[in-house]
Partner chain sequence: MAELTYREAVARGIAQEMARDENVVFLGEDVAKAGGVFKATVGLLEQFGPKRVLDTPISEQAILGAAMGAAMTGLRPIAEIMFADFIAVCYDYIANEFPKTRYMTNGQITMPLVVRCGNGGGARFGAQHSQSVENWCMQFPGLKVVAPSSPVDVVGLLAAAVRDPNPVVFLEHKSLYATKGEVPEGEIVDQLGIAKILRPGRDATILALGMMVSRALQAAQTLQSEHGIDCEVIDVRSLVPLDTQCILGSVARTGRVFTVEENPRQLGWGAELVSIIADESFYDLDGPLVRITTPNIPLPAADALEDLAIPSVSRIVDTIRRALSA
Amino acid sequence: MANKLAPHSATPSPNRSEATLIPLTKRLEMYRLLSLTRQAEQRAFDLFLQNQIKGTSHLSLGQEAVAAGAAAAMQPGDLSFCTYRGHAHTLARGVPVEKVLGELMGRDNGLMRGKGGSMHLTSVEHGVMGSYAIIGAHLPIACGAAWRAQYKGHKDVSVCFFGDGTTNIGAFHEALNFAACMKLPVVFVCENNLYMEYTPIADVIPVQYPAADRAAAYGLDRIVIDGNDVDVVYETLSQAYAKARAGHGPSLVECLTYRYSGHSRADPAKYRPAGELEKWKERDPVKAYRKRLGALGVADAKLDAIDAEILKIIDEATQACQAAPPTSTDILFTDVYADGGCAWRN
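How about this chain only, in the form predicted alone?
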């Protein structure tokens, strides 16, 4: 089946604007988040090639605008629920680079002292309520957190990120149904990068947009946006968060984007049509936003300074992680099984 979501046929949300009312300070904050997530993920890739990160991990190079725009629109106390592709979302909520890289490298200075690894990043302090390796498992959990806020009269919003493949999982439909019926303060964000693990999402769905085209079944608006445009992500999610905070229930937002690498480090992504990657790179979210800021009068030197500052942070974080000790066995071998130990019981 031909891919229904060609890179230049992505349908923007009908409420898209040129985002002229976004303050420059917020725009510069989003550029910083774009640069941070791009450079940190690239460093993670480089460290993997140097055999300093073991196992595998799932990068979101190319998808930075979703994490940056979503985080920039959040308020302190809002909660993020991520997938295994959660590095960018974790960094965008303010978790230090050293903590993330340390976790990926299995070092004691990592976010969970190296025990969780790439797919389980969690920082309650920063509102990052876990990265979930089980497809769709976090959608009902996000509903539970939102139900708690509703019950207690709190104003925080739960924001749940997931990939296009999750829309074929039962938990997706159960969570949407429950959230809509209970009018929960939760926002579901589908990062549609066209592919599940190795399968084009277009091959296994009967509709064009896997999330948005199913929204009507739960009484929700159909929202499809350009997930490579950080202004559009910021504006759309700002509206969705405000709706949730005001007690008017959930939203489902589908962001059209693209991952530059394969599903994981072990995937060369040879299943993609020739030229598809190159077409999407013409709409690179970091380069596009830099160009937009230039058109708004921001000097290249200012943006260069932001990039340089972030590179320095990443370099220092890398050095700290390389110098940190590996996770000790007393940490690795504790709380593996229900009895608190690591010995297998048959």
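Positions refer to the first chain, counted from 1. Just so we're on the same page, rigid core means the largest C-alpha set that superposes within 1.5 Å between forms. The structure displayed is predicted, hence computed values, not measured ones. Compared with the form predicted together with its partner chain:
- In a rigid-core overlay of the protein, Gln322 has its C-alpha displaced by under 2 Å between these two forms.
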Second form
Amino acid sequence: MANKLAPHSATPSPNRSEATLIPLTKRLEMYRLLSLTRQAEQRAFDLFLQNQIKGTSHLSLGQEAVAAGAAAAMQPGDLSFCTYRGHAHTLARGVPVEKVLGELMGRDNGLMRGKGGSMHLTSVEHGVMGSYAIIGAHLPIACGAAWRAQYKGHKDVSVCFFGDGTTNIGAFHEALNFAACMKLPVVFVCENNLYMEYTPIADVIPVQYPAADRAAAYGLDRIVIDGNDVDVVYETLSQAYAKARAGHGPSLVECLTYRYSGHSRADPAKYRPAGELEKWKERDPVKAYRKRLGALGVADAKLDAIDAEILKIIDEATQACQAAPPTSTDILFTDVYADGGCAWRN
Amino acid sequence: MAELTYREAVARGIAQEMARDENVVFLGEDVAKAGGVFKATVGLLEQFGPKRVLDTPISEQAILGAAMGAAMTGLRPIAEIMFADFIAVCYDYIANEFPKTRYMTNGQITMPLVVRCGNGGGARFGAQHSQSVENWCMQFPGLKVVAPSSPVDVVGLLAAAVRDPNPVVFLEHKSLYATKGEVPEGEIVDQLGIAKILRPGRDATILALGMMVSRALQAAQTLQSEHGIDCEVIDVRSLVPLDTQCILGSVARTGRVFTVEENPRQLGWGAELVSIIADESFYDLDGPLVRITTPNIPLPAADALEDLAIPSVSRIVDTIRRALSA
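Coords for the form predicted together with its partner chain, given the form predicted alone:
Let us now look at the entire complex, which starts with that chain.
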């Protein structure tokens, strides 16, 4: 059943609030990322209900701790490979909210000026090497980027995010085998939100943990963590990145989490058992982190101020996007080929 | 000037580019220690070492995906998909990833990579190891598709493909690997998108590709000597980009067009070419556009059947002779 994975089943340490290994500045940075991704996704949701965002949209509401912890543990130059549920991962690497919302809204100020849309957010200058909408396609691609780092002696790590459903597609297995054989500096991060689109992942796998229980087949450690605890995500991935950077090969980390909205804009998520959403909301990653920071002596007012500052950024970004012109139609034919155009014949 | 086989030309072309640019790397199944199942990459491992010449698992998605990730972060990979038919198991990269990424990212990402394959029939391998897959690849805006017919073109076009900043599918013909041709010494770099008139003629234009080029030339010789028909034979060489000017120029001189295609008839590359000619050179034509193709069937394995399916010299001769005497 879908709720076979109890929310707390994999939390390695229940008393994390007492841990002081992570500096407070890093923790505040992570709170900021949580607040940013939560509020920006909420804004995206509101804007598409108002029909200001067209097409489709796959939100990370409820899953923010994975994006925040993963990005906070990265170094400049590290590369992110995201999925169609990639807004949070893109924002967490520092891509401006206005660029992301502009892309979702089809405006000329968008990250790719409207040529990619919600499912393909890419910002090479921030290390966001693309959001991929074909399930599993980017796992081998991340291997290729890691192969380049290994070959050139670069120290960057390629980090590849994907959902639980991806673990049943061939490219997942090809990539893990390839990366493990070549000891590539790549870290595979599975966001297990319990559902592959509309179907409980538990209904379509013969094991309990879709990613971690397959790791042994590729000689990798079985790592399952609480994906709603940003500190746990940060610490686990910090170790995985360090291992990759040191030349000791790839890791596969399964983060247990939950998405609050449906799979996409079209999905009201009526397949969820009664009470499941509420149960997970009790462990909301943003609220839980506020509580932990409070226990560490951070005043609520300080966190409220961060929230307010971010809301202001999002409001201003929204207004800028609403005022921005629609994407210029003169780019319809540009950048099909590297000469900047689309000519395929003389 | 040395005489090289088509397969030796493949290794020569790859070696030329790897020696020139350390960002050129090469990966595929059995390509390194074994030198390739077609023996077209013999010696590369010894010359460039295991960091640059990689034997991969049988994982076509990993091969093309890794090539893409490497290309978008600064390398210029050459990936081998052993039989072109296997493109079907990693088609996502050909269809969705390579050709669309630059456009979707508004030009942020450049994808300089080459996918080499053993394409085509004639080797009695049956329906899943003999196909001509030009049309599987040429339908995607953003991809380039090249198919050399001679050793010298293998070297020159391969070099051009490696140096091109776009993803290029490079279709070698597996039944040409043993054929020989003169290849000059020294660096050879050709240009993508240039067709070659291999035989000038006044009565009809024959457009051919890959293994069909030599058959078209033989047919033209027979048509001249036995029927007094003077055919111009064009090796199209590059389907994307397409040298339309060369083709339309020839049509203007001859007034008749015959394509010789190894692929099954439905939606073969010649269909696109005759569509362009009908649109743009209609008033130059003195008769119908004729496509000579494999019939719309999977390729059979047995000699007698495969020979009947793929356009032969005699079928080309008969088709052109009948069309021109009608």
